[in-house]
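Single chain ahead, written as structure tokens, the form predicted alone.
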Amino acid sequence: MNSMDRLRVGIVGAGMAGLACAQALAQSGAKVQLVDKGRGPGGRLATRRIAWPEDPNLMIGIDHGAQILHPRDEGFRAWLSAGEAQGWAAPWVPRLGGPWQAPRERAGWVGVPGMSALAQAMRRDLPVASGQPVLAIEPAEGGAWTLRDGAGMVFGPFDRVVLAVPPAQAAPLLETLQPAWASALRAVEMRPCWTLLAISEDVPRDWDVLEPETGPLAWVARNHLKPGRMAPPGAGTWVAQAGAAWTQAHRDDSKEAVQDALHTELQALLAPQLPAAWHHLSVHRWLYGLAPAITPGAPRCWWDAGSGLGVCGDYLAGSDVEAAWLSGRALARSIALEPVSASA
């Protein structure tokens, strides 16, 4: 028997970086188990379906998170191509433009039929426990640890236990458990960012994503001419995000109002030729969005072989999908090449 079969691992947290970690770990046979506050798998792998206003059984998908991925990493790509030869990937090659920059191409992959689809072909064989916000790590017989939530419920017991969700939500599991970690982690400052998503009536253009360089806005896309994305005909759907900047100074600020300033900037962006009608508007924030720059030379991840407790995220490895990947990869490797005690 392979000793990583009597490993059991407890991941909180089933975005990328947590997914990536339990299906490393899963591959070398230890036993995981994924619990995560939100619905469903993927952080800001996320995307929305929104009923189209003349027909309620048909269903759009906006991705409001994640957009597009550049991969930098040979096995992140490698990760890509297989998704595209099992048909949850695709190459996305958008045209950018705006008055400020000449028109070029920038090419990257998204997920199909939604960048959901990333997560869910991670987590298709990984279990996972949604809706289930993790409130303390606590000790168990034999030197293992347990989950427990906001309901009480239990999970466990775990040999070792990976936090793979925003540093301001891991630094209270760690308070009393690892308190240097937990000091460090209240020190990274996660950015948030409005993101407005937008049906309308086409309009033709000649870019597919604008990337402002002034303004609320700092990406506009046309997120049906996405590889495998699905509209009724003559529809047109917009995923509009704010700068850092200006989500920071309008964090609190109401969604309406949030949705009244990002749809005029848009608007202001599409002048003179606009769509003849809006059939859906709609505001998110995600308040742990953006993850800082990176110190170089910076450890991927951060592990405690005396503990047994680890911790993974983009914020680690850089700010984007991709890091949050090689972070979560990282940290299965070194739980991987901790000799497993025969008691686990």
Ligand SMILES: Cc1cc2nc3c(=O)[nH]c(=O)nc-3n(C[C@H](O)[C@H](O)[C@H](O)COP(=O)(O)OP(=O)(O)OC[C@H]3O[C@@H](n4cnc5c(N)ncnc54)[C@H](O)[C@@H]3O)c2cc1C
Contents of the next structure:
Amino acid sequence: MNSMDRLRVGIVGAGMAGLACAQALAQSGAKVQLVDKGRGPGGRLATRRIAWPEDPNLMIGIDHGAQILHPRDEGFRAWLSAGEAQGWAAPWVPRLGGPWQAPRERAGWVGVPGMSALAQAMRRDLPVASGQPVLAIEPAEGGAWTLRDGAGMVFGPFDRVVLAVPPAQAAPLLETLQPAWASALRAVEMRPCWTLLAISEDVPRDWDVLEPETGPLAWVARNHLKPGRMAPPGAGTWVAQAGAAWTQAHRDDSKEAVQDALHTELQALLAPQLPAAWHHLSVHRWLYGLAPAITPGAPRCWWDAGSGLGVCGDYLAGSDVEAAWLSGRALARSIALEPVSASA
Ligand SMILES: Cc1cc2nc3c(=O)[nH]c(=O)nc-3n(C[C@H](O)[C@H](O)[C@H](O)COP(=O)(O)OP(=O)(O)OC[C@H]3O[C@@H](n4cnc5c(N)ncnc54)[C@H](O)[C@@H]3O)c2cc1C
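Starting from the form predicted alone shown above, please give the structure in the form predicted in complex with the named molecule.
To see the whole picture, the full complex is given below, headed by that same chain.
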């Protein structure tokens, strides 16, 4: 038995950072428990399932968070390649179009059949309690910790607690336990992002993705053209993300107003070849959507061996799914380096 075999770790947040940390710790023998306020794991690695209006039993997945991965780290690339062999990841080479640039392709990777499949693959046998936010980290006997959620449920005791949630959501949990961390977390400005999801009659295009250089929309993708996606015959699915400035200016507008505005913008980009019918329109607001640039050389995670508390997330290592993966694994390594005390 190695020292990790006795370690109990509670992880708040089951997005890519929390899952990567949990997976690495579990592989070294720790007993992990993830707690996430969402309906399932994945966080911003998300696929919304929408019932096809003409057959409510037919569910159509549209990625409404992360869209495509461009791996830089060899380990992350190897994980995606393993996913291709196992059927939950695939390369995607979208054609970029629009009047802003010469037509070109940009290779990347996606989850199959949706981006959330990447989180499902990472989760595997890891225990995840879903549906309630953690509201407090509380001291327990022998220097351990417990987690209390919104329904009053208590998880633990844990020897280590990891916070893998966006900074504004981590800060209140650390206010009294790590005031300096809480203050640093409050200073991280995550950018919100309004996202339009649509299903329409499909109209052929000579592009798969647009990245408009001006106007409210910053990204438009024909979601059904990603590998392994399903759309009824003759239908197409769209994801249109508003840019940072437009989202900020309309952050607190009603969903109806934002949906109208983004749909109008999408149609302006598609004109004159407009779909004859729109079968579904909805919007999602990511309040803590996109992380700012990191300071070069900054640590990829925060770890305090004295208290047994750690923090990870995309915003400590970059601003994408790979950054979250790197941060979660960096924290798992830091935790594994600390010997477990006799009381643990
Ligand atoms: C619109 C959009 C498009 C993007 N496009 C791309 C892209 O194309 N490529 C790319 O690589 N990246 C993209 N990103 C960024 C990428 O999605 C994130 O960097 C990454 O998913 C972050 O992972 P994370 O684990 O750090 O955080 P999250 O995914 O945010 O996970 C945090 C988890 O914590 C949970 N949580 C929060 N508070 C609590 C609490 N109190 N108690 C319990 N649980 C809690 C949340 O429910 C969530 O599941 C995009 C993001 C957005 C919003």
